[in-house]
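In the form predicted alone, a lone chain appears below as structure tokens.
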Amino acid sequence: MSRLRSQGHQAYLVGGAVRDLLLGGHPKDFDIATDATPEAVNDLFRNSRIIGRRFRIVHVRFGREIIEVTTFRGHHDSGSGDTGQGENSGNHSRQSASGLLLRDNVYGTLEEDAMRRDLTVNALYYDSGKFEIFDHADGLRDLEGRKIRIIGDPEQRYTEDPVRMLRVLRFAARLDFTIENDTAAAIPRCGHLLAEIPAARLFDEFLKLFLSGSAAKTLAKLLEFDILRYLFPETCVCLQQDPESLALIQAAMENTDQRISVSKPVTPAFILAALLWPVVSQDSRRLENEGDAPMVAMNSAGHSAITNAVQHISIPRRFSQPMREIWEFQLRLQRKTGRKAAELVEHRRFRAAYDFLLLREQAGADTGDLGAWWTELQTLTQEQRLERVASGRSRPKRNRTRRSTPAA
């Protein structure tokens, strides 16, 4: 900030780091408003990149710190054309035929940035030379009343990017704040324009979410403005046929959340197996009644269950296939005898495979008792694990030798 402002700039601290530091908290990020261009900023820090297409910011980084610059947005008309300023200039909107922005390089001055911003605490700004707050949205009032609003009518900023439901969800559950009436009925009507946004995006907003400590509250949002089903239809509707899968998903929320309070690592992985176990689960169970082998049955159903949930959310492989493995473990943990059992403890996949199962049975799962026992068999020894499969092994195997076939 101090450098844009040497070179006539003007710059402030905005949004969430502004925010948290008003209520108390510690910021995870700091986000800079400008009035210099992309460019401009660019050339100031050797060290930076302009990122972005529908709205273009750029990274400055700083050792392993990244700080966003972005440059004050302004007012544009409903249409779907430039403003008149040229694309070249990069100072231009377009939105689609619904009203979705697809392209929002529209530069204005500090008070249109903060009627542009998606959320009024959102909206504050601090001057780190004046030592001054500006608040054009009323966000102080909001901050202090605890309460989510939207900035402007929220059907309109809601058409204009789907995205901010979800934001309006997270903020809420994260911050324990309320929504306020009109931008809470919005939801509802609007929740279909998710489908307009493509997967990738709606991944990182899966991040998001679920991976910032309040996955538990998030997800009572999403059920309760019926919002899940955009994300993951399938699951949805088993949700509606099974409680039990309901308790699953509640149980990894409140898991990762427990994890992420006393700084343990997580992994997407794990929250997506729960989420979409119940479909998983349902499949196998269909397959196996037509015939199919168990494994079988359940690598058929993890492969469908990815393939049609990656049509809404993208799902990255490094996170589709510990998925899928964590579901097969749950087969193989159902084996407690032989060599084979016993080595399964020191399998890189294991932990995983039996924290879920924990969750399964913690959800009403009957298992007969496996978290139990593989919970003890973790405390033994190799040897003493040998033994322990090696007993209820029903019979020895017994030394085949090869009979050898005489020559025709």
Ligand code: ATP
Second form
Amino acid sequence: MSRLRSQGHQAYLVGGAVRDLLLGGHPKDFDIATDATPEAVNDLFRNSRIIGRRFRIVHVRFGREIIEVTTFRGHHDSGSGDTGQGENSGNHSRQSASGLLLRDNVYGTLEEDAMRRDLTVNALYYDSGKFEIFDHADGLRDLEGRKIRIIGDPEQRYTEDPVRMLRVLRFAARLDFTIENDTAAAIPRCGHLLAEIPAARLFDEFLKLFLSGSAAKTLAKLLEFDILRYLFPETCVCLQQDPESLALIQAAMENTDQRISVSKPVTPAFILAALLWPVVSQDSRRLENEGDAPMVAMNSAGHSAITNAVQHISIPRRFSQPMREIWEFQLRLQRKTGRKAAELVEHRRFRAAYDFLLLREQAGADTGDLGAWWTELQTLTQEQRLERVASGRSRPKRNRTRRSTPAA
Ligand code: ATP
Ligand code: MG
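Mind sharing the form predicted together with the ligand? What's above is the form predicted alone.
Full complex below, order starting with the chain above.
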């Protein structure tokens, strides 16, 4: 910020960092707003690059941190605030027939920029030179009143960018704020617009929804506003037919939040496996009834669940592969005899699959106490495990002298 100011530019800390600092929390990342164009910022910082098309922004790298620097946005409809960079510098905006904002690269003033932001509490600007806060959208009032309020006309703002609905629900959940009436009322009317959002952007948003430590509360909000069906339509059809299958998804979210709170690693694959499990288990039961062998049924159910899901939300292969393994393991874990059963414990997917099994049980699945059996098996040495699966004893003998470490 001081480097930008030293060149005669304005520069402010904005968005989540100001909001979270005022709430007494730790900012996750830092966003800067400036009147300098992306090219000017790029010229000032050797360690920077211009990214994005819909919004051209500059990433400035400081060690391991990336600071996002955005140029003040103006009113895209009137083109006011055009600072004269011309067409070829990308200073223009574009809207689809339905009002979706395809590009928003019209530059403007701080006041205009504030009005282009999503929520009042995200539109606070901090001047680190003068130690001043600029609040053109009544963000301080809403921070005080713990309210999530969209800036401007909710329906128009959701139409421009439907992802703002997901952001409203995410911040309400994460900050434990209430959603202002008009901001909330327009969501059911505009929800269908989420169908226009590219699958890749929905996946990015999915990560923020469920991997920020408030997954359980966010899920509740998505269900309350009937928005989950635009992310996972097939799952929502299953939930209507069998409301009890929600329990596993809830358990997975709580488990994820719990792990994040103690800094344990989490993977989108696990959450996605839970979110699609109602679809996979229902479909594989159907295929089994039609005569498929269990593993064949599970495999093709998993394949089609993913094929259908990626029509709406992209799932990179590095996650879909582990998801399928977690599902297949739910069958493999049923086999308690033979060398293969003993070796499962060493498999790289065992831990996730075993955790998934425990969550299913916690959510009411009747597995014949399978989880306890695998919990105990992990306490044995490899030799004892082999002996155990060969003899077919119903309960594994406990190893009292030494605990073997469970496979990662
Ligand atoms: P987080 O703590 O999750 O980073 P954040 O508020 O900083 O929260 P970002 O996604 O980093 O969220 O976005 C930075 C800022 O950019 C927001 O605070 C908001 O002012 C603005 N912004 C982000 N997405 C949108 C959007 N879809 N429409 C309007 N403004 C947005
Ligand atoms: Mg941020």
